[in-house]
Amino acid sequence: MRMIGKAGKAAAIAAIAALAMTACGRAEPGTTSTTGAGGFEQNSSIGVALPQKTSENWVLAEKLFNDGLSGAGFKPDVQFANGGVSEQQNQISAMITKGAKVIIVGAIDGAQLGTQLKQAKDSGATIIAYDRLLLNTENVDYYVAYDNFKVGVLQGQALLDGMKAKKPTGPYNVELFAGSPDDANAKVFFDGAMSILKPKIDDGTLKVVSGQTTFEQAVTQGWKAENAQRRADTLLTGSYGTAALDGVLSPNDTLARAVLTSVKAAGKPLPIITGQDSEVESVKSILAGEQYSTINKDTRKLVEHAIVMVKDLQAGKTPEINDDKSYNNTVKTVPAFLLPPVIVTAANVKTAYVDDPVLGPLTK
């Protein structure tokens, strides 16, 4: 069972709005889940209840969501909660009171919202859980994210690729970070990426210097920089004062380069080590040989699928879903549409982005 996340960017914007007026644009087709909605208005609220800004992916959601569904001809009320989870249940309060008849959830923590997900549906509101998987509620009908599990595969695989690369024959010294534990996708990063590095840790290949091997020790509260590279200054002086340090599994880019800083104050040759979300910061890293990987989670295409997904709802139509079977929150197994994630290194990284408006030119 798995539990489960400028200028430049107008033309993104412009982009889903175009999108967003249509129903094209889905992904492979999949399986009908058996939840269905009545139709509504065309112009009715629909409301998206977003966490912090924490990375440049939320902080560009918000603006693909204002402009998409008001391209659609939706009236979006788009909420972030940066003063935490209490405010993030005030607002989504607040949006069952202006009448949403779809609440978009990307939630702090996800375990927290269950009174006010009860609410939303005794009022007859849908609830798509976005990105970040609502747990322990029946009260969620929908969930559209980017295939986590497969995130943190991807992630393990590209670490121990890039230290291979770089070192052919091992044992290699690497250390684990992981998210936030409020986040229910940090969890499930971890553990996709362990699916291929605990064989690996088992056999000896690898060695954790430290010893913080499971998901409690390696967890950065709040996916704040400063608490990884805290976390990765203590690691450095207190393990590794003369062995060198071969590789990071990073869950973030934030976080990837908070541990580059770390390691660079230390004097220490840079590690191979991996992230996720394609920000500019460590697009550019890569195109200068120091982080490895990102992930690439094109947020247009997730804030376009969720729209899609409002849009056959308005219709009274049945949203389509690709995954039935993968993500139980502990009270149902609930109807998902997953996105393909897609790993960048130097390999790939000048094609990887030839359709991001940001960061295409960058990689030129």
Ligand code: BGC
Second form
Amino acid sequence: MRMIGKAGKAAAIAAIAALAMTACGRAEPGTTSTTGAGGFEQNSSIGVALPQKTSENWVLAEKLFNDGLSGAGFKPDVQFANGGVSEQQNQISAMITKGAKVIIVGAIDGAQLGTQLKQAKDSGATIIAYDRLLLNTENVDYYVAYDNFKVGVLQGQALLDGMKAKKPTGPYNVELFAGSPDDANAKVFFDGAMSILKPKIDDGTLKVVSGQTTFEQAVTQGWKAENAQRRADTLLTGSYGTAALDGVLSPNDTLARAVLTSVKAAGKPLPIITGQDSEVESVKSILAGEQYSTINKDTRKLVEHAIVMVKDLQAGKTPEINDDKSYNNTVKTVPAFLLPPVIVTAANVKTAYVDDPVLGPLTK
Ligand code: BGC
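If the structure you just shared is the form predicted on its own, then what does the corresponding form predicted in complex with the ligand look like?
Let us now look at the entire complex, which starts with that chain.
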């Protein structure tokens, strides 16, 4: 869904700012609105609808939202929807009933919440898409996330760099894994990676031995480790025989570890494999020389920024955005605040997490 290409972004943002200075009633980012909604009571309920606990970042977010929102004087209502989409729909409805002024949504399926988001908007709430974009709806006000396309670009480049460092010339045998097709991020990660890998597939540097090169063929339903492991087992048995597997594009750490388990069981040398999320086990794996890379998307910074947006809205200010072009949800381009993801390999693993209370001590 992402509209690629950031050319003209600065000009567009300047145009928005200029518009804000005119009498059209939009406040300049970060300034007090004169004709805006006028904010809301500080001790208001703030809903946070999180998906399933498919990776550590979501588990971390729960505590950070509870602590951060309470610390700022709000009443947090943070819910996980481990039971699936209908549970998340019900949770958002309950947040509306409780009078939430802002509802922050990390969607399981960003295209299945249209009814609840409309009800939320009708109730006067502001909707912030968190980490994953909300699709096919006009009822989403802001998006706060790490730049997902960039995540994919970094993964694709790391895969090439890692293989080249191990074996200077190709061709390289690779396989491609993607995330869950209901998560709007999964395709964006894949597209970002393919922007780097596709030219190398086309020129023969990379050989996808299974022939499975499309997103649909690469997906991992529910971001579940067992699904990735099963697919890796099938690929190794069906397509590899005695051939080496040089590299694997994995969209996150959980799936990277699942693929490595499969390769070990097949008795093959470990491939260069990418990841994402800086999960404890994967950072240990990088230190041990097994997983090649991960991505640092510090959850503390993302939650902190979502809370900054809530505070602005509470004070009647327009939250700051830094991207108004990239994330189109098919109905609108959602004003976004994007944070930069950072690639981590053995080369920088000892410095990447200096500020992280868990990973810092682990990587010293
Ligand atoms: C997040 C990733 C995470 C995945 C599975 C995605 O939407 O952006 O960081 O690995 O969900 O939980």
